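Coming up is one lone chain in structure tokens, specifically the form predicted on its own.
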Amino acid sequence: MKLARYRPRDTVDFVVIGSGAAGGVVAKELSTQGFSVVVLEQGPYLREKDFAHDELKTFRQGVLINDWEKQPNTFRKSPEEKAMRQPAVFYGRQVGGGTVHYTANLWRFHEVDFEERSRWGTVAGASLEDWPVRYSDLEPYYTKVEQELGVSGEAGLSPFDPPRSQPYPLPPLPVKRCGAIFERVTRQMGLHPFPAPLAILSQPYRGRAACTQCAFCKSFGCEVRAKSSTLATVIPVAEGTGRCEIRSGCYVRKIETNADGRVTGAIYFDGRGREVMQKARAVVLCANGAESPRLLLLSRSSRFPDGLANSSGLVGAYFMVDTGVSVRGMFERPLNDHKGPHVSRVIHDYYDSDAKRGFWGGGGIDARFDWYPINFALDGMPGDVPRWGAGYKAALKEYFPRSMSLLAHSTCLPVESNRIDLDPDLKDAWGLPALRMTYRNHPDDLKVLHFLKDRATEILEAAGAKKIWSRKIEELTFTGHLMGTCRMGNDAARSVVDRNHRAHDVRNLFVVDGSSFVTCGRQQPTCTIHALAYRAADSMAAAARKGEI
């Protein structure tokens, strides 16, 4: 296979910034439709041989995520505070982005997620709005995600699922002991458990091997390509066209524009620290919900003094994050759930809002064991066990094989003051303003966490757990699942991109990732990011053929 190689002075049809859930899909769709594409990825191009079951490198050195020494963050709870340097956001930093090391939950959003303002009205202190698209607009693309990438699941078992045009292409993965316990008990409670849809192959699919049950899924890359990352699925297809170049080690500092206000390409630092300008007829920004708004703000010019595509002043606003709560239980008999993909069964009985609860929001609860020996030993046991010596060893021997978790994935309201912007004082390793996160949980976000924590505790109690524990629910200061900072909408004064992800202010600039979300669903945004990317690519290709960009 001859790989595409373009020169920076070559004007390609599209530069795509980022290669994760959105960027990988966009690159594949545009290149297979005949367009020339350069993908700029700040991280390395790792292959399956580069992945290893090394907990220390993964969790202590963070080899697959952003480096807070080179790319520091600052955090504050309100605009009135001075932001302090600390890790605030994390994301995948390699070709394939977060899809390389995520848990691989691949829920579809429900119909309600796109029209919550219409259903529930306003929420005090938040900016709850309907999306400019509906579930029905995305359903064909959700189906395309599942069929092209390979998703294991079983449709029709949850009465809360939205309608679908096709079943999952693969059956569910084998149920874990924690999933079997969860399924039995929740059915007895009148709830509706179903196999968690996972972007992990339960059977060989399209030339890729099935899962080997190694257990090193969350936070790790998959050596056998059973995890349906963009690295293992769409990126090889894009490269196979001979029209897509994946250019790794490229730290983009600015999206360039001309006097007419059109983008002309992207300026980046290469692996040697040299500044390079790649010319393009259009730019598709897929960096993630934190780095995409940061790059738009860094791309200010005399024509765009407040940042690119920011006439609304909302680039970076309505930041939504990964809210959730975990409740753990230890049982009399061993479960031995340290093998296999982490998540097994899930319920969506509490997914929608309910006025009877007295607050807005809802979520899903899944059964899982997502610990490894070292990180469980350091952080997995309750706080009242001995922390060293013979007592510690005995506790570890008892808890590790007998424990499971229930993780609740919950809503996070969009609040205008919660945002990503540029720190005025701190610089990154390339001399650019660091990312600053301003965030405070909306009171309803905390209420729904307490509600779901209570429901998870009830399930573990009904299951006969010998001991149940969890951490105190506190306001969030560190997060993934980065959403909402370049929201889509029909009104240019109240949004950054239109329903097709085209920037209102710049007609040949597109923003496609979690930043375009209007609401966050109940977390697990990756399937929806994929679907939006497929849909956006169709729109881009149609516009390009008409000469509009």
Ligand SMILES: Cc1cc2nc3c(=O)[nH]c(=O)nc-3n(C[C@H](O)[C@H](O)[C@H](O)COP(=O)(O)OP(=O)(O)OC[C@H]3O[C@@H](n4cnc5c(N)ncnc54)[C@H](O)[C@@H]3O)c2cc1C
Contents of the next structure:
Amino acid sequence: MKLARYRPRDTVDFVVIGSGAAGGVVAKELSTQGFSVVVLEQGPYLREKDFAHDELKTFRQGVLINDWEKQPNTFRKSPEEKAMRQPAVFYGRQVGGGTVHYTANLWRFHEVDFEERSRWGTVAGASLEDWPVRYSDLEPYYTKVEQELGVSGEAGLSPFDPPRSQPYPLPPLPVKRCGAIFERVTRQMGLHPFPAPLAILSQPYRGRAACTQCAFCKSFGCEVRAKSSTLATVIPVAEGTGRCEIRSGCYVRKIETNADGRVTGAIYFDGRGREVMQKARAVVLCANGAESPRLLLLSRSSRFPDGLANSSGLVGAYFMVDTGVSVRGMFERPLNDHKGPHVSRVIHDYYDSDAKRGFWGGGGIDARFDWYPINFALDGMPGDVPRWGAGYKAALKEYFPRSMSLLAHSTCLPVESNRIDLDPDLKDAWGLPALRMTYRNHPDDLKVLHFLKDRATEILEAAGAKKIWSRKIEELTFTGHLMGTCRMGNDAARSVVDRNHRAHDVRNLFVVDGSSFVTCGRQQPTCTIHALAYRAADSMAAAARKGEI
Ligand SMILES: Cc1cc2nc3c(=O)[nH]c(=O)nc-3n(C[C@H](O)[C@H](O)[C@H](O)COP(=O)(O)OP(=O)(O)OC[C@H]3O[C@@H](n4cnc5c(N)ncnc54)[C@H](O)[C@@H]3O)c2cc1C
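Starting from the form predicted on its own above, please write out the structure of the form predicted together with the ligand.
Then the entire complex follows, led off by the chain already shown.
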């Protein structure tokens, strides 16, 4: 296979910035449709041989995620405060982005997730809006995601599932003990459990091996390619076209524009810290819900003094995160659930908002065991067990094999003052302004969590857990699901990109990733990011063929 290699002065059709859930798909679609593509990815190009079951290195030291020493963040709760240096966002920083190290829950959004405003009206203190696309627009692309990437699951078991044109291409993964308990008890309670859809192969698929049940999914890369990351799936296809170059170790600092206000390419620091400009006819920004708005703000110029694509002032606004609460239970008998992919069964019975509850929002609850030995020893047990000596050892022996978690994954309202922008003082290792996060949960976000925590506790009680515990629900200051900062919409004054991800202000600039979300669904955004990317690439390719870019 001859890999494409372009010179920076060659004007390629598309530069794609970031190679994660969105960037990998966009690169594959554009290159297979005949366009020349350069993908600029700041992280390294790791291969399966680089992934290891080393909990200290991978999980505790975070070798697959962004490095807050080199790329620091600051955080504050409100615009009136001075932000303090602390880790605020985390994401996969390598070719494949977050899909390399994620847990691989690949759940479609439901119809309501695209039309919250029409269904529920306004919510005080939030900017609830409908999306300019609906579930029916995305359904063919959700199907494409499942078929092309490989998703294991079983359709038709949940009455709350949105309509689908095809079943999952692979059957569900084996049920875990926590899943079996959850399934039995929730059925008895009149609820509707179903197997968690996972981007992990239950059987060999398209030349890739099935899952070996090693259980190193969350935060780890999969060394047998059973996790359907963009690294294992679409990126090799893109490279195989001979038209797509994946250029790793390239940290983009600016999207360049000319006097006409058109994008001309991207300027990046290469591995040796030299500045390079890659020329392109169009740029597709796929750097995620935190880094995409940061890069647009870094790309200001005399023509765009407030940042690129920011005439609305909304680049970075309506930042949304993953809200969730974990309730844990310890049982009399061992479950030994440290094997297999983490998540096993889910319910969506509380997915929709319900006016009777008195607040907006809802969510799902899943049964999982997503602990590794060291992590469990440090954070997995209740606060009242001994933390040292013989008592600690006895507790570990008792709790590790007998515990399971119920994770409630929930909603988060879009609030205009919740933002990603540039810190005025702190710089990163390349001298660029650090990412600043301003975030305070809307009160309804926390009310939903209390509601779901109570439901999860009821399930564990009905299951006969010997001990049940959870952390106090607190406002969020740190997150790995990054959404909503370059909102899509039909009105250029109230959104950053249009329904096809084209920036309202710049004709040959597209933003495709978690930042386009208008509302946040109920966690697990990646299936929707993939689907949006397939759809956006189709429309970009059609526009390019008609000479409209
Ligand atoms: C521990 C963990 C578990 C998760 N589990 C799940 C799950 O089970 N299900 C789910 O749906 N979601 C999960 N997520 C979230 C998931 O990883 C993200 O939703 C998804 O990867 C986002 O896709 P994206 O394309 O928007 O961005 P990313 O996948 O983050 O890709 C962006 C890429 O752009 C690169 N980049 C950024 N800035 C620049 C720059 N200036 N120059 C060059 N390159 C740049 C980054 O290095 C990265 O590779 C998890 C996240 C974490 C942290």
